[in-house]
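One chain comes next, on its own, written as structure tokens: the form predicted on its own.
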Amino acid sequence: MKVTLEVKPRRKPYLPIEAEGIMPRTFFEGADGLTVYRGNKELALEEIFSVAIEGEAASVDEVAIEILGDSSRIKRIGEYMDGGRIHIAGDIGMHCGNFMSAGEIVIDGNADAWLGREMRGGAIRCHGNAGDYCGAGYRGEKRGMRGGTVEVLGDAGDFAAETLAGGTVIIHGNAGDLAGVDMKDGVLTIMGETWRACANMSGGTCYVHGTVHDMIPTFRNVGRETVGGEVFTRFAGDIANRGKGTLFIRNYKYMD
């Protein structure tokens, strides 16, 4: 089953759309009566999107959703997604892939904040940049992403992989401040540079192939180690949190 959703032009394009019902299972089970919210107003799906559905599916994994048009202000796409595929041809709004447990989301453009928030499984691949809190938990949550993979081919904002408790986050560009803060498990890889990486870390593994600026002083330098043909400095910590995390860094600078 192929579902094509094309965003219609809107008179107020900056007003966000809440669309948590847009996921493969909804269309597999029948999307008649599906609504979205524009601000505090509930609207039929067809008032925001042109909808085309082709073919049938024997399982949720056989459902593919294509989102076209300006989707940069559309939030919560793929929330609780448990199979199938979503392809977003442009940018996407906040909370894409919240609590996702299976399936695949591919974003051709940029993603706003909280991409893959508290994700349990599946895969998200963002070809552009991701906003703050990529692969993190919501404010006040002690555990963020717990499984699956989030891959960002561009840069990520601040607090990437905050409270990471499982799964894999890969950032091919730079990450902002406090990537991996309060990290508990899982693997975080940053190919570029970042700032104050993994503060208060208690578990898991982080690789930084670029420079960590303002290096946290409460990590213990274990020595040099070669991983995958690259030489890193290995740190253990954060010892301020009695941490058992492992931090591999190519270059680092302590705060002046």
Second form
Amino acid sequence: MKVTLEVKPRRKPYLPIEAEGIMPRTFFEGADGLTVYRGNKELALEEIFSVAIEGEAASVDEVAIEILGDSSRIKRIGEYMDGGRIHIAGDIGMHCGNFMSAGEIVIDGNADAWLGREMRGGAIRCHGNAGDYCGAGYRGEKRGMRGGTVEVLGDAGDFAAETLAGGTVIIHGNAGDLAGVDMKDGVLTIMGETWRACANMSGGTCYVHGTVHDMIPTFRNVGRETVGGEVFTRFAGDIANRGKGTLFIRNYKYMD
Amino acid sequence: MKHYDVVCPFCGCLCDDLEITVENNRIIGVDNGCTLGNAKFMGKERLSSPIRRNGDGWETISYEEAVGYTVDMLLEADRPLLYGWSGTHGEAQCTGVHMCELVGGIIDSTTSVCHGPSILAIQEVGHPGCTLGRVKNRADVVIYWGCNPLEAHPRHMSRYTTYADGYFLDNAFRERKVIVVDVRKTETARVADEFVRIKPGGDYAVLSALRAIVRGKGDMVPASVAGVSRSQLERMVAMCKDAKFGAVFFGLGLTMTKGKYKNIRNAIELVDELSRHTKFTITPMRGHWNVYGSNEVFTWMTGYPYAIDFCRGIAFYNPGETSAIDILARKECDACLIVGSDPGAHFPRGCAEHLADIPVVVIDPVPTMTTAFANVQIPVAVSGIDAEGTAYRMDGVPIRVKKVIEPTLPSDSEVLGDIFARMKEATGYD
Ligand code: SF4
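Provide the structure of the form predicted together with the partner chain, given the form predicted on its own shown above.
In what comes next, the whole complex appears, and the chain from above leads the way.
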């Protein structure tokens, strides 16, 4: 089954649309009467999107959703997704792939904040940049993302992989401030630069192939180690937190 | 006529020992207040009736018309923002929450631009706090981090810390040690026993280093952390460990700088670590007199302390997304009611530009910078001067603010009550 949703122009284009119903299972089970919200107004899906559905599916994994047009303010696409595929041709709004457990989301453009928040499984690939809190947790939650993979081919904002508790986050560009802060488990890889990586980390592993600026002063330098042909400095910490995390860094600078 | 034990409705100290002299229903004298408090009581720039924008100017309208405009604006909006609330009393804040739920809007207080990060941190790791009375009577080490009470909360040190007597201290002034941590030498830093000057953005690193030193891992801390020598950090830890009772106070220098709530979390975890050796507590230096009241009221009514989105009929909380400054910067609301706050003076330019593009009603006794963006302003009595109600001090103690003169204008509660009643009527809400 192929579902094509093209975003229509809106009179108030900046007001976010909350569309957590847009995920493969909804269309697999029959999306008649599906609604989305513009603020406090509940609207039929067709008021916001031109909808085209072709073919049938024997399982949720056979449902592919294609989102076209300006979807930069459409939030919660793929929330609780448990199979199938979503392809977003442009940018996507906040909370894309929240809590997803299976399936795949591909974003050709940029993703706004909280991409893959508390994700359990599946894969998200964002070809542009991701906003703050990519692969992070909900407010006050001790454990964030727990499984699956988030891959960002551009840069990520601040607090990427905050409270990471499982799964893999890969940022091919730079990650902002406090990437991997409070992480507990899982693997975070940053190919570019970052700032204050893995502060207060208690477990898990982080690789930074570029430079960590303002390096947290409470990681113990364990020595040089070669991983995948690259030489890193290995740190253990965060000692301030009795942490048992591992940090592999190519270059680092303290704020001294 | 003299009123005694009057509460000052200016900053989060809520000093309750002011003496106000009134003649012919006018305040002519204020005793015991600081300059900030005195100025509030003696202020004269009040609006006397509601005003509505009319082309380039303003016209006077009745309360009836102003309330009608507000009701229509809120009911027509898809995503109204109800912002402010720190400059009014708890009873008005309650009505605000009811209104927000009815219209399906977003309610946020000035918390999101001051101590919101403190609450986010507390939600992660808890709050080892206490009342100011306890600090006054017991604390022999006081740390002011990223705050400057001598200028922002002028009576804090004389009522609760450095210059106050303490029941369990023989000679409080001599026994109490004050440590100030800041990026510049403030007035408060000048009276400190120890001034720790850190590089801007270095708070988190310094807090982590202190935690490691408290845990006996000082050997691995670099010789200098964000401009502070390891020896000074070790001296600071020794002072803290020697304390019988330590109290940390922190301000926007910690909440609103790089790292925001993670700075506060780190500070709380330092306090936690110190409490394995002695007794330590931590308290936010809240600015607006009733900002903490808004957190209390919102929490008991919605489960969340600020930045609450009712658009979907249930409360959703996600500061950074549902906080006023983010909503305005992203142009994500289509009407705004502002109560007892002045975002026009404090918010970034992009936010003010959006306010200029949407209908805005301001409920405030005086013309402010935000008036420039308003379509209608409704003047009200000033809570604590000609209206009374409940407020929460910075440490969470509720205090009833009194009125000292008879009102000539309705209070926030009355105006909001009218708006809410008209909304219920219009929607058939029971
Ligand atoms: S310290 Fe604050 S509450 Fe006390 S008098 Fe001054 S402004 Fe008023």
